[in-house]
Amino acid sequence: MGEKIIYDFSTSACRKDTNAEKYTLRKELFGTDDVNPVWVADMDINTPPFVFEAVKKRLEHPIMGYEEVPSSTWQAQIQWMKRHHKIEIKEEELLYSHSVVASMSVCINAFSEVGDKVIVQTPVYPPFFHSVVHNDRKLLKNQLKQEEDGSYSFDFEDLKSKIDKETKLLLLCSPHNPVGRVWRREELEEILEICLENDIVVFSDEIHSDLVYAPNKHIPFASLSDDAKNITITAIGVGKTFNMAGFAMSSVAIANEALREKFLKVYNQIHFAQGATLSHVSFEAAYRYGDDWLEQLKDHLYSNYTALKELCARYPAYIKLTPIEATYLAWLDCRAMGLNNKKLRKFFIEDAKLGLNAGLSFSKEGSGFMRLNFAVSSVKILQIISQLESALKSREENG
């Protein structure tokens, strides 16, 4: 075996002139370019070198025509899921998708009709409820409960009380964005029981499943039991784990053949095709060679989270950091600042010079919260913390 490679997360490449969404849209979203953008969920951390080595090798061949997803690409993901998440997926169960959100929309159209109800558990990543409304379905909101320590849990009684015969689909965010929960087996089993009793299909967005911090363990919803496997559509991929959103490739795993056929009926109408050659190559390389990189990345991310947690602890009268079990997205409880949502956003933009996601965009339950992406280099997290601390200190001094 070769010597273990040590990856450096202390610095990262500048993205300002690369058409990166988080930088390009600053003026449009925040009214100024003078903000450090920590909103959209990609990393200001270099994509792993082994991904680019695989891409460079493929570029030695001078033809880039239509290409099927190679079996070796799917097998790399299958083996990854087995190693990291103890789930067995067969190659025939996997379908290409350019994004989880696109897969979600296909799922909504495949397993519900116009006017049917779709469950979302709020606060949640905005495309969850946008996808429901844009497809002319009714939004059934099952609000998460916030515990005394700031963490969140499912409200099962609320869920059971709202379900009726028009409820066809539950959109599960696991791990949860933005609240950072890793759902426990017993929690998922209760969701499963409710869905089985009411003939509800589960779309499980597990795109953050690799970014889970010890001692927490991600449990794929489909791995709970054969019954779970038979009602689950799982969305997974490399975009978050390896900072590869720009390759536009994820996958959908559907074990139940009848569900897969229903999904394919809508999927084929849209004509997803098989994606891009370089996406196949990069996807396979990430899953084949990414184990050590991921472990080191998680250590780095948790260090960033700890630094942010220490900052919030210095200003408890203003900001509380929701306990994080997974993702690189900090859910900041700013309600103690006594600002309305407009003024809170203004504080972060003008005083801290930081561009965050407003909590209100994750549904009304996010009022008074802000989401901050801490997936940045060591140098950049110090800069972010310095900017936020300066703004909080000034607010404290000025009453």
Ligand SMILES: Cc1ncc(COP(=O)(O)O)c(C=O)c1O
Second form
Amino acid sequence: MGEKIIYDFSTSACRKDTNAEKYTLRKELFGTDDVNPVWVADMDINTPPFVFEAVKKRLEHPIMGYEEVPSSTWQAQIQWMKRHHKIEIKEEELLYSHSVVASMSVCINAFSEVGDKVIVQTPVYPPFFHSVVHNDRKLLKNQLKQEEDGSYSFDFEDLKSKIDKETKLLLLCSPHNPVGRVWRREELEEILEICLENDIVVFSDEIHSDLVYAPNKHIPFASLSDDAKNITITAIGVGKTFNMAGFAMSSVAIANEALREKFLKVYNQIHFAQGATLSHVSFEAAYRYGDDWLEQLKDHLYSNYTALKELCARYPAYIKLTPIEATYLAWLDCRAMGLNNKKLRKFFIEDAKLGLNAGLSFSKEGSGFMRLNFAVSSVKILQIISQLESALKSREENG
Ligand SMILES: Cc1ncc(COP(=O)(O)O)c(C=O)c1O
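Coords for the form predicted in complex with the ligand, given the form predicted on its own:
Time for the whole complex; same chain goes first.
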């Protein structure tokens, strides 16, 4: 056994001179470049070195023609899924995708008709409801319930009461962005039962499933039972886990052949093809060599979350931090500040000089909330906390 490598998350490379969306769009989104950007869900943490080593090695070959996703790449993902999520996936079940959101759109087109209803559980990552509306389907909003401690759960009664014959598809966010929940087996089983009873196909977006904090455990929806397997399309990938969104590669797993054929009909019309060589290489390296890195990353992320939690606990009259089980996205309940959404945004941009996502963009239940991405280096989390603390302090002092 080789020696365990210790990865360093204390600092990260400067992204200002790259085309990083998080930095480039500041002026457009926040009206100023003078904000520390903590919005879009990628990390201000270096992508792991073993990914670049594999890419550099491939670059030694001077031809970049069309390439197939090699079996070794799929096998790396299959082994990862087995090791980390106790699910057996066969190679023929996997399809290449450049984007989870694109896969979601293919599903909407493959498993519903114009005018049919698609379920989303709000507040949720905006492309969930945009994809439904842009494809001329009707949005069936099954709002999540908020519990006393600020955490969220499914509202099964609401879901059952809203489903009708036009309801064809459920877009599940598991783990959930932005509320940070890891759905328990019993919760998923109840969703499954409802979907089976009503002939509803499930698109399970599991892009955040590696970023789950102990003792929580991610349960792939398709792993619940054979019945679950037969109605599920799962989206998985390395984009969030290893900060590799720039390589634009994820996969879609569909165990049921009939479901896969239906999906493929739309997928082939669009011509997804096989993607980019460097994406295949990086995807494989991440899954093959990423176990230790991920373990250390999660410790680092959780310590950032703890620091943020301690800050919020110092200002209980202003911000309540939603308990988190997964993801690096903090869902800040700022309703106690008594500001309307415009003024709340202004507080974060002008007083704290931080660029967060407005809660309202995750649907109307996000009113009074803000989403803060804490996937940054140790140096940067201190800056972010200090900026937010001085803004809160001055608010407290000035009444
Ligand atoms: C739940 C969820 N799904 C999908 C995506 C985006 O995936 P992709 O870039 O592969 O379309 C994100 C990005 O934030 C996300 O949070």
